[in-house]
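So this first bit is one chain, no partners, the form predicted on its own, shown in structure tokens.
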Amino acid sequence: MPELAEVEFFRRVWEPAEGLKVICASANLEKRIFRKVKSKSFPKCLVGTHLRNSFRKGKQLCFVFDESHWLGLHMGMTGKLRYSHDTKEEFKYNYLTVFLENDHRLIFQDPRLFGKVLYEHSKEVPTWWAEMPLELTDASYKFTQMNNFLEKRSRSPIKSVLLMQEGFPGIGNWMADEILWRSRIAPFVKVSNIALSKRKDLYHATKEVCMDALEVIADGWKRPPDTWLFNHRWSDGGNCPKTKKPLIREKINGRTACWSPAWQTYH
């Protein structure tokens, strides 16, 4: 599933269209992705307007057309954003398509349709936009809204918490494993097993990991260095980074966790 840094490289994608104008737009609205739009005029309402902002909290997109036309998207598992400049480039699963001037296109493809469209015409800040949680790289986010967030579920393995998009969004998978493994605490470990030294080294990891992707992979998806887990994490087999030593891959409440036993300390 597309986290943090994937979602924000489809918002780029979509940035350079900001300033032209809708002449056309269509969407294949029986299929689910659509379910929580409830405007009968959508998408032919964006019809005159132009594509002025987009923005990106967590793994949620927002493109502003006209300062009052909200365009939500959810990536899901399968989510993609193109823009095309060929009126003869077709794509497949592409269920919604806005045409601008000078023959451009905007497309968002979703082959498992896991993904969600939202929409909202105001001239406020749609509620499901607006009570979006802090972004974790925002300067405003500090230790203790995130040492709160683990307290109350002090019960839980800190991978799965990493994971809740209400407390750490736009952390998925690969990216909390990176965390952990950065601030060196194995994935199945209690939270409240985890001292204060640990947590702020948690705090600090997380800060990183969200704005080395943001610099690696937002900025034309290239590929991470051979410094980080990422690259090691895929398949079995993989050693540490700075062990050499092998990694573990194992279920922690369903999702699959990769760490270093040499590396990563169980409290």
The other form holds:
Amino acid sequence: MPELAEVEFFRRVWEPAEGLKVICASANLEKRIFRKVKSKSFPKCLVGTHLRNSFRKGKQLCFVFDESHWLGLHMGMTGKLRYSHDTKEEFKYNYLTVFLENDHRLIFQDPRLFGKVLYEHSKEVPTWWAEMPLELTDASYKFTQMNNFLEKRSRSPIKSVLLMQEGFPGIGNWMADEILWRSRIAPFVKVSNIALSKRKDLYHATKEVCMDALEVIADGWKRPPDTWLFNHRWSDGGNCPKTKKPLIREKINGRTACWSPAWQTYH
DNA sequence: CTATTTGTTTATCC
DNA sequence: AGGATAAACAAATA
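Coords for the form predicted together with the DNA, given the form predicted on its own:
Everything in the complex follows now, all chains and molecules, and the chain you saw is the first one.
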């Protein structure tokens, strides 16, 4: 589920807790989402600290407690963050719970366990946070940067390249399909076969889908308009909002791609 | 029983 | 060396 905009939505779920003190913390450390956590004192080391800041880069989240406790979270395929006041409310698959002074709980749940927790106690910014690539929504992310990445991946289908986080941080399966639909490029097209002018369409569609997704989903998880591919792509039987003809669903390198054959004619 | 899933990570081949 | 691809990870849902 969580791509750039959904992850930003979850950052905002925990954001209201900024300034609050941690009373208690518990984690199911045997679960594989904690496989990168080395500290023996996690998560008790958070007790007594205050949540100070929350950040997102691509699909990665970082919560900072007292300017020195860095908690990195990745939602994987099924991760969710909750901010719960009801102490009787029990959720399955709560693997990290932080109890706050206002009787609210910060909860990370992840049934499928493809998520990842990172933790570092340091005054310095951890490497895993400092080394994230530039955001696609940043004004300094230019066409040449995107094109340089495409040049290195020229033998792959464009759909697969859009899913590579080092080049397209935050893009996931539905956003990649939306970008290709808006720029009218079929997902199986090899990057080397995409002309310069078409790459510019791709660049603008990438920026646009990121901005639109953040506006609609990060802010209240509203239902996207039917003019997007989004509402039509999830199962067999959907029709293209442009051509009104059936969409095609097919695996490309193991991931389902959905596209409109008459609309995405570029190949 | 089977097939499917909005994501990485690792192994292997080229 | 580094790019491309398949399999692995784990568990729910249809």
